[in-house]
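In the form predicted on its own, a lone chain appears below as structure tokens.
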Amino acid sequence: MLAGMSVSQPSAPAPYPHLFSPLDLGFCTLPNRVLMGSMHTGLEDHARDFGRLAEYFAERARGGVGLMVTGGFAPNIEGWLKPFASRLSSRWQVAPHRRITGAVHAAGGRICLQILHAGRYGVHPLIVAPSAIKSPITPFTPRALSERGIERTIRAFVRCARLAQDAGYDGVEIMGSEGYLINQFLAERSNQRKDRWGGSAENRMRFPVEIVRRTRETVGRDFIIVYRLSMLDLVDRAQAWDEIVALAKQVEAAGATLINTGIGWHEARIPTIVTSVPRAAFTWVTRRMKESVRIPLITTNRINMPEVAEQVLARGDADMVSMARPLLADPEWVAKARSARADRINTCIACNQACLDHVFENRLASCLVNPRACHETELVIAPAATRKRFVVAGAGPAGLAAACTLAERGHAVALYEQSGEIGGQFNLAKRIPGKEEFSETLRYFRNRLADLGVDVRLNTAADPASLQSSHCDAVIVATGVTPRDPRIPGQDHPMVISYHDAVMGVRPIGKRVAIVGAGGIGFDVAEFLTQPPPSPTTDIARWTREWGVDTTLAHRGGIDKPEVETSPREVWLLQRTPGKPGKRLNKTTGWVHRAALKAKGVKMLGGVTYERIDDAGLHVTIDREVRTLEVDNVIICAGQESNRALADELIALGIPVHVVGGADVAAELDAKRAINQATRLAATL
């Protein structure tokens, strides 16, 4: 070969090519097809806040996110979700947008402001619906919205539009789904007027299409319009689906450049966002909804992962795809697919523990994989003016979080685990149906440790002698917890197990089981119990049955009865708190666990006296009746306490210590407090 002479290599193919195509729609070009859903941060509740907006957003924005959407803001004061909530209704609310507008737009990104009136979905003594009928889950009873309020509410959506395009933003989304008030007006079990708004279908869909034809009329040709649209109430006396084509074509016809597709109204009973819904589960409907118009279609919930969106445009489902948490979990998620490395993604788990539950908590949305979700502008992990050696005792999601962003900072790190892998209740919380997701967090984590560095010792005890001649700087506690003792007579019985053990499958489970503590892991090994394999979360048709959604559409909200399939055990889980089981679980995912072990036939018990186990089984008392359990097997999971002796060792070898996680607080399992006390710490040391 002559000197200087190159051959050129065939290139490798784009990784996921129709995810990173370029969407054109007439007046701009979108770089990709990943759409940045809305989700409400609590940032936008004030002005003060909107420069942690700004940079939040601008994150997403330099990750390479095609479009974006705000979380949503009231059209006007009856609209709020909640008192002095996110609102944009007079001029004066204008100039603190633009400091988000201009952030994203310096980062190289486009963003949409949503428009979101709660109906009788506000938290608040002003809410207004289409009719006077209370929302099962709001306390308030809304005011029916007269003829001239309804053509003021149209007004008001119009002016906010119009204030958010004055302001910087690309566009708007129309808020029409998830039960809200443009939702309320379409459905029968909201809307029982008897004029020009209610009654047909026609009627009834008046009202979103004003909204979006006299929105075009005012903000022009070249704005951007998402309409958000619900293809599938999942609540009974809901749209039939031909009348949510009709209203589809008909907001097309009126002006809407994108169609999002919303999913399930807030008081539905089916799950819709949580981890043990199948990803993609709901995109069938945005390809049904393809045959019918032309402008493109958005689809949405459950798409966490390059490939499963990149699978959901190549067959034709959509013409984008909408993620919310999965750019809270990584702002770099675009990015990182782009260059082929979904490997390194931090994957949203879909807990909801610090972005929904918080936020229907009034607290500050973040994301348990990513406590710097809209925190960026204060838990900065900057390098470190030192470089210094730590040693993190214990691999579960407390050491990880603290080891890699000591790691980040430029510090030397050791990593110890006495185990064979990394992990910790996460190796256990992965083996539950419908809780897959717990292992990507781990991939993740895995890939991390090696990037920086990280010298991960495993099927290693971090004990106080080797420390105390590793001559490091600080030694990190993260040695988790220890099951609690329950105290029952008996419990030494071969019947008895620990959660650890039925989990990890050491012993057979029989096919009758007690389960002692229906805190989260008690909830957790009732489910493991009772769902034969494999989970119904790799499933989709499987799911769709068990919880009786209704995917040929001929049943009004795409709901139709559920097909559960029969427990192989029979379990009761019990509780030595008197009341009703699983009270304590997270607000937006307790009651999908509470539903999903009834329909398996669990009986949940609470107010239990345990008195003793021996060859007849558990004995109990239940509301003063002393009965006996005939079961196969009683396993343990009556709580937790911190693992601690090894930093009391080190505290008194004068050893410099930092305790965290379930080392440091063992009251329930929490991998959000974990991870969010561990990533805090290692930022400041």
Ligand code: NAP
Given for the second form:
Amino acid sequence: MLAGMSVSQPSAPAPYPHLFSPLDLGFCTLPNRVLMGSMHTGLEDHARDFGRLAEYFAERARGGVGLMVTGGFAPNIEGWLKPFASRLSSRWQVAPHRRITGAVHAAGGRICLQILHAGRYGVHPLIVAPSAIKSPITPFTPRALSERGIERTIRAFVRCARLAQDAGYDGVEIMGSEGYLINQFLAERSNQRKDRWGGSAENRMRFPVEIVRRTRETVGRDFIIVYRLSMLDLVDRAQAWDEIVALAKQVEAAGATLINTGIGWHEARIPTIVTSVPRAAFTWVTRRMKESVRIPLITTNRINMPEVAEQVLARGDADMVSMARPLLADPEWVAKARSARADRINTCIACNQACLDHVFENRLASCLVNPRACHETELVIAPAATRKRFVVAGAGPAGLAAACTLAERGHAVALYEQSGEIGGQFNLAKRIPGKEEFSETLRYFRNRLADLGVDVRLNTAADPASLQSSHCDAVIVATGVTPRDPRIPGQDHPMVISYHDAVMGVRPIGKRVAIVGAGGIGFDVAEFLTQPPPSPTTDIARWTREWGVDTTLAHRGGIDKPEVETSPREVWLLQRTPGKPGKRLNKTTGWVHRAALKAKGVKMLGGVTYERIDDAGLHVTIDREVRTLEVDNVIICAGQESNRALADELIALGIPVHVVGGADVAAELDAKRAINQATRLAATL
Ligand code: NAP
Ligand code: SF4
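Since we've got the form predicted on its own here, give me the form predicted together with the ligand too.
First the chain shown before, then all remaining chains and molecules of the complex.
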């Protein structure tokens, strides 16, 4: 759909009246209050991938999202995120973008291109910044821009916006937050210039205001300009609140159509989007800004379900909500909310495992709960040519994904689960403070199984004899894992508890606890032991206090001294590998887990040899020194082994078998691999 056209509105459905009320921007009307926020997927970096990118956006436009923003495109080479990354600075680059805008418009959507100059966050030797100050998270020191360089950079932003307009975009988003170049100009920590671009607040904000003003002059009136404004920097020597408000007013006066909220620089050490951040934890800051500007404001971060979005809008925190990852997880999010089918939404669990972690590893983004994300053209779930009968053994993430995908393709599916509930390891994960979102995935699968008519047999172990007589075409073995036996002398002592029994509350746990194994599950168990219920993730005020977010906005950067609640237990988290535990945790979330446990006083020790367990506690050797940890309990989190017994028996009986998930590879027991593998297999059977 073209900018300037008005959209005819369906009547607002009862459950989410604010979410589905149209937003009039003067020259066009958005059909609802959902912005698909910018997220780099990796498909932006090569024009050869724009066909895939077009389908990725088109699928979401068909799902009814009001406005979308692409991943960031640099306005010049200096602004690259990495060498040869996405850039729009020359006329010859325009034509491939028309595939994207054409596909989105044909699907009835609208899309803006994000202009992102990485500044000192670029990972290449050509980077520039207001001052030659290296960031703590990148290896290169930037060159300080000269005054002429600043002029050239402003012109590059404007040229990029003009090219985006020529490419058919409905607007641009000017990326002024998250610690990228524009944000670097705004904060003393990265801008120590003495000329008219540094020093006073007025000088520091000249750069973004000039960009917005000249962009508006160039693109004319009927073109969306979203300015992404850092409302909370969450780093020290950053902006004060009155400076941020002054900037918002100037950006409005310079011609922005909408102001989007940015929260936290990438170098900030306060989590802003991981799953332990409460839902809608930062919308209060957008509400504060609403007192000062008239143009519509967009709020963001950890809004993942329609009722949350509706509450935020109904409270008047903002005029629109931005969601990036939730629309990766479910392209039909808006359509499902609109038709009162929110309980069918495949909810983003904010794990970052397949999206941001991939981007930071230079891999194509996808989604843990939706492996089709960014693979729309290649992972197609098409109706099966012949209807077959399958048994899926095990209802963990792999079994659930296999059963649903097979049923969606028209096959008859029976799903056997020996326990009384679906979910496998997710039933443990959802009990960890800060991982409550995992229960949404189970709700999604439960409803999807019912909708698809899968024959779910709980409390039923799949035994080889009955499977043989069932005459199914094949069995998908998704029997998961069994905990590894660490073979520590004395491990049959009553103080020793499995992680399963600890998390499920099967046995009481004492005040002093040693955890054997510091992988993903060891860290989860440590959080479970040190964070008394209710989980801080359910309480925004408590969470902001614990992490030191200044909700009074009295301090620069919005940071305050954290007030950490004392752990009810003394905990040791141990591993045999030398060095600090937690190095192998995921890139974008590992630091949060390490920081949370450090704040709770958990003693994280590497290079441990387990000698024995007896009434005195756990005897270990560390750095050749023998120590006794006088603990009440030892919890074993020593990893997993594949549970392949059923697969082996079925193969011996000549029954066709496909093994997926942890039953296939335990070393990488993780839901991302399990769901992806099972979905891809089921798409081909
Ligand atoms: P893991 O990440 O492989 O960690 C296993 C830990 O056990 C390591 O710290 C390892 O360290 C130690 N270990 C291995 N062999 C041992 C032995 N023989 N004796 C004593 N210690 C031993 O496994 P995990 O913690 O079970 O997590 C597996 C995966 O599950 C993660 O990668 C994550 O993706 C996923 N995950 C699942 C959940 C869940 O709730 N289900 C939660 C978090 C993560 P050393 O060898 O150095 O001692
Ligand atoms: Fe959300 Fe995790 Fe999917 Fe990323 S990978 S979109 S965080 S569910």
